[in-house]
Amino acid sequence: MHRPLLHPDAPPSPSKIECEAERLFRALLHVDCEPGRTWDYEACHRIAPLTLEINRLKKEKDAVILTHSYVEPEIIYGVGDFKGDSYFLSLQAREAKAKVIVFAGVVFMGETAKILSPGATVVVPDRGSGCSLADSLTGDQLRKLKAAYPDAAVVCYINSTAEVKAESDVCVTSGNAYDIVARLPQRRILFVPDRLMGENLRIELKRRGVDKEIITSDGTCIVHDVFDAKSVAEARVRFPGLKVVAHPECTPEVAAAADFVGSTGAMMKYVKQTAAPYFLMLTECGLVGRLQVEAPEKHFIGGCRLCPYMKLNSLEKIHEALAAPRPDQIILLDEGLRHRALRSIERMFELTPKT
C-alpha cells in the first residue's frame, strides 16, 4: 500500500506531474516482485509530485542520493543518482562533490560515505536500517578476537560498523574479498563479521590453491542465511533448464547448489549475459526488481527475501532527510575513528585487482 504524500509548499504544475508520472510509469512497469504491489499509471502519478520534490530539493541542496539495489524501486529509479552495490556506492561516496549525500541503504553504509567524504553532510532516511552482520560484531568484541589471535590479518566485510572498520587491516567486499585476500602475506586471516561469507571463501580459496586458515566471527546476514539447498533441488525438477544465482553470504550447501555465485552487481551481470529460460534469485528482492526493470525480458520464478531493514528508506523519509534532517539522521564519526576506518577502506582500493 503506497502512504499519503507529503506534498511541497509550491505544488509543481498539472502538466509537470504528468510528465513525471509517464517517466516513472515507463521505468517501474515490469517490477512485480513485491506481493501486493503493482506500479500502474495511477500509483505512479502519486508519487510524481514528491519525487518531483526531491529531485528539485537535490539541486538547491547540492545533494546526491546513493542508492542500494535491495532498496524499493521508486528509490532507485524515481530520486536515485548512483545505483549498485556496496562496492560501487563507496566509490562514488569517495569521488562525491556533493554537499549532501544522501544513502538510501543501511546505516553503516552512510558510516562508508562519511568516512570517505568528511566535508559532507551524509544522511540517512531511517536511524533504524541496521544491519544483521553489522550488529553482530562491536568494535570491543573485535579487539578481544585480535587478542586471541596477534598473528592474523584482520579483514572485515564491508558489511560492518566504522568501529570495526577501525579495528580492521583492510575491508573487502563480496565482489573482491577471494583476490584481496589471496594477496595478503599472512596465512591467518581473520575474517569478520560474516561467517557463511568466511566458509565460501575459505572454500574458494581452498579451490584456487591458495593456503589460508580463515577464522571467523558468528554473523550472518537474516536475507541470505535462509535459503536452502533442498529448494533450489526442487526448482530444478519444476523448472528445466533453470540458472540459481546466489549471494556469498549464503551457506556453503547453496552456493555449491548454485550456477553462479557472486556480489550484487556479478549476478546482475550475470543474468544479463546467460542466456536461460528461467533465473531463481538467491538474494533480495530488490535486485529482482532492478533486473525486471533493465532485462525485462528475463523470467524470474521467485525465492529472493525482503530485507526488513532496507525496506524502511521510503520517498518521504528521503525528502525528509533533504528538506530538514533530524539529527538522528545526520552520520557523525569521532575523527580518530574515522581516519582509523579510512586506513581500511583505501586499502581495499590499493588491492582490488583493477579491470
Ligand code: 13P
Second form
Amino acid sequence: MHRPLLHPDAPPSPSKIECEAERLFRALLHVDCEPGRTWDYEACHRIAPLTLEINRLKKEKDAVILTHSYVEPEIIYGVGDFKGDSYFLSLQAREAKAKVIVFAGVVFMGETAKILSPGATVVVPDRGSGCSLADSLTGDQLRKLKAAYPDAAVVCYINSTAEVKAESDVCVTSGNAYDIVARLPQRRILFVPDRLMGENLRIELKRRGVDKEIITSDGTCIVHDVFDAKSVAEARVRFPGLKVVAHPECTPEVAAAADFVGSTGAMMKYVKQTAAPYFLMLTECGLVGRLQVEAPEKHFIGGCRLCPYMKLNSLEKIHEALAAPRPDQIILLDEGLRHRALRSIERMFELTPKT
Ligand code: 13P
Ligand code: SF4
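Rather than the form predicted alone that you just supplied, could I have the structure of the form predicted together with the ligand?
Okay, now the whole complex, with that chain kicking things off.
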C-alpha cells in the first residue's frame, strides 16, 4: 500500500487531493488491503494524486477503463468506468465509442476487446498478465483436436487466445456456457480449454436432460482448481449457516459441495440477494473486495485465492498505459485472424438468452 507520490507537471491542489482521498475512502473503507486491515484515509490520500491524474488523462485521451472484478478495488472504484464479468465487459467493449480502451484484467480480455472494437487503441497495463487457461492451448493444438473430432461443434471458453477463438464455432463465458451448448444442434461438443468447466458442463447438461457428449482439452485455472470439497465440509462445521459460492472453473466435487455455482457476476448477485451469517467465496479475492464495497453488511470467512495474473494490474501501470503506452502494452491483431475470432464471439451474443 506504500505507493510513490506522483508529480504531474501541474500537481492538483491540496483541497482537490483531499476531496479525492475522501471519495476513495468512502468507497474502500470496508475493503481488506492486507489480512486483518482495511483501507485507511492516509492510504487513500497517498493514491489520490494518481487516481486524479488517471481520471484527467481519460478525458484528455478519450479513454475508457474496463475493470474485471478480480483486479484491486482501488482500480475498480478509483478509476474504472465499467466493472464486471467477462461477458458484461465484452458487451461494453463492443459498445465503446472511446478512442482508447484500457483493459484492467488479463491479456485475453484485452484481445477480446480489440476483436470487438478494432477502431480503438486497446491497451493492457501488463503484457505478462496471461491466464493458465488461455495459455494452455494454441491454435495449432486446437486444429489437431478438430481433425480428430471433425463432427464436433467447437466451443471455446472466452478464457482463450484470439487464435483459439478464430478456430472455434462459438465462444462462451461462465455465465452463458450451459445455455449456449444446450442450443447447439450438434450432439458432440469439443469444449476448450477448460477441462473442469467442461466436466461441470457435462454434469449440468445431464441434470437438465440435455444429451451432449463433451470432449475437453486439458487446461485448468490455477486459482480455482485447488479448492477442495474436504475444506468446504470443514468450514460448514465451523460456521453453521454458511453459504458456499463457487465458480464453474472449480472441480465438479467442489461445485457439488457448493450452494451456488456461477460466473463472477452471478456470484455477486447471489450473495447480495441471500441472507446468511457467513459466505465462503471459492474464487479470486478481488470478488470479495467488490462485495465488501457493495454489500458491507455481509461476512466472508476467507478462503479466496489470488490470481497472480490479475494482480499484475496496478494504478501505476494503468497510468503508464494511458499516458504513453509502450508497444508491449498495445494489443495488435492480424485482421484476418480478428475477423475469424469475431465470428465466434458474435455467435455467442446471438445465442445468449436475453434476460
Ligand atoms: P467470469 O467471466 O465469471 O468473470 O470469469 C473470468 C475468470 O477469469 C474467472 O477465473
Ligand atoms: Fe485465468 Fe484463473 Fe486468473 Fe481467471 S483466475 S484469469 S481463469 S488464471
